[in-house]
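As a starting point, one isolated chain is supplied in structure tokens, in the form predicted on its own.
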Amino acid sequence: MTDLTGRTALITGGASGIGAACARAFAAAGARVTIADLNGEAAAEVAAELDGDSWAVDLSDTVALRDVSLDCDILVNNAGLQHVAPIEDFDPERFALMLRVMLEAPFLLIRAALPHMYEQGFGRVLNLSSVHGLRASQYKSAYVAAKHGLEGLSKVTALEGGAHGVTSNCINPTYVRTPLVEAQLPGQAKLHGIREDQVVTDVMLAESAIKRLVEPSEVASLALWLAGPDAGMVTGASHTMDGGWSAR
């Protein structure tokens, strides 16, 4: 069993799916866990289940980051949106949000997060990626070019970071089981032309060689091994939890 007692941690988009899963799991560890989100009334809520706090804060204003100071232990940058659309249809502004809230925020997380890490030579870097930072799927510009940034930053973090106690990793899972997967369906449907209830498996699970979704638990406890003690010598990697798709 992975001990957290006495850190820190800090999970964005942590009021629901995965985020919320790695908090439990993180608490039931023993961590103290801070659970930011955009919604803050869900965030309260997960809080108060898990004797936490919460932060109810917007990762697309970017410039009110820029002045932040953290001082967590464990740093899960997991907040995330979808949107699907072929590139020359692709909102301009949906595709800013969508780097502000999934690149550019856990770069100043980062930042703000570092100095203390470092003063106590010790720090964990999650980065929920995706198989989407290690591979491309149509209509996903956006997603998937923010994934792939993400891969690198948390490369230098890891390089950044190592004289320091501080490791970086990016966890990479296909379809998780979350609401963000669900709201999905609408959209996937009209544009590959088929129904709603086949787009699961004639889209999702079509490069899995293991036929399902995967479960918000199942990342957690992989996140909560990497948050460890156990992993100080795993650092700067891509951890696929993709059920085969990026073997190909």
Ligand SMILES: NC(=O)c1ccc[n+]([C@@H]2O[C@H](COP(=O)([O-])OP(=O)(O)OC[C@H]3O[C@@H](n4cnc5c(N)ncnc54)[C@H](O)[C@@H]3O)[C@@H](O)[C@H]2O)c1
Second form
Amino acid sequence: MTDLTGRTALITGGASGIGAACARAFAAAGARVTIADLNGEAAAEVAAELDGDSWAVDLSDTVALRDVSLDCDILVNNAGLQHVAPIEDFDPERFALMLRVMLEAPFLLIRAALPHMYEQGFGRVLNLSSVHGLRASQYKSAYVAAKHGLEGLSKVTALEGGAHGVTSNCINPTYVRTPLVEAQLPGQAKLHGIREDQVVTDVMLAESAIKRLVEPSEVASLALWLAGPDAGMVTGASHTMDGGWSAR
Ligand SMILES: NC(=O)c1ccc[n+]([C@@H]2O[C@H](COP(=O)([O-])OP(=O)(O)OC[C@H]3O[C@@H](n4cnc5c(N)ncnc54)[C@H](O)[C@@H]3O)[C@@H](O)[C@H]2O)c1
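Coords for the form predicted together with the ligand, given the form predicted on its own:
Starting with the chain above, the whole complex follows.
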């Protein structure tokens, strides 16, 4: 059992899906959690359930994040959003928004958290990347670009943080059973010319050796281990949980 007693963890996008599962796992292991999310009400609900704190924040407002300073021991860059469209139809504003939330905000939060982590000689940065940080899919230009960028940011953080007891890792799941996946079913069906009920089997699970969605609790279990004391030599890495997709 990983013990996080005495640790503080900030989890972005912690009001839903994978982030909420991580928050629950970390709190159960003894950490004090802060749920940072655009949906302040849902963040407050999860925080209340876990006796933690909440931070209603729009991570697309990257100018406001420049002056933030954080004193968490564990930072989970998890907030994210998806949009599917061919490049020629992809709204540039939406592309910029996705890059801000999923790449610029993680940079600014890492920047805000490192001074405290360096001072105490311990820190864990966990970046919720994706199999799309390592592989591409059609119609996901912004998401794939942001996640590939996050992979680079995570590795640089690992190199700079190593001497200070700070590790940085990416977690790379395939499709996880969360609202983010449910929300893209109609768009994927339209673009691929198939029915919504065919999207999971024909598109999402097409490349996986294991034909099922990942559960949020499975991702949280890996995140918990990476946040704990046994993972001190694990850094600069990308940890797949993709049912074998990237074995191809
Ligand atoms: N669900 C999947 O299949 C899957 C697979 C691989 C990677 N991921 C990654 O895991 C992470 C979490 O995904 P999820 O499936 O749990 O999504 P989700 O939609 O269930 O939760 C995402 C959370 O992020 C928050 N958020 C979105 N925009 C924000 C903003 N501007 N500021 C603050 N918070 C914001 C949302 O309010 C929401 O609570 C994402 O980075 C996603 O890319 C998800």
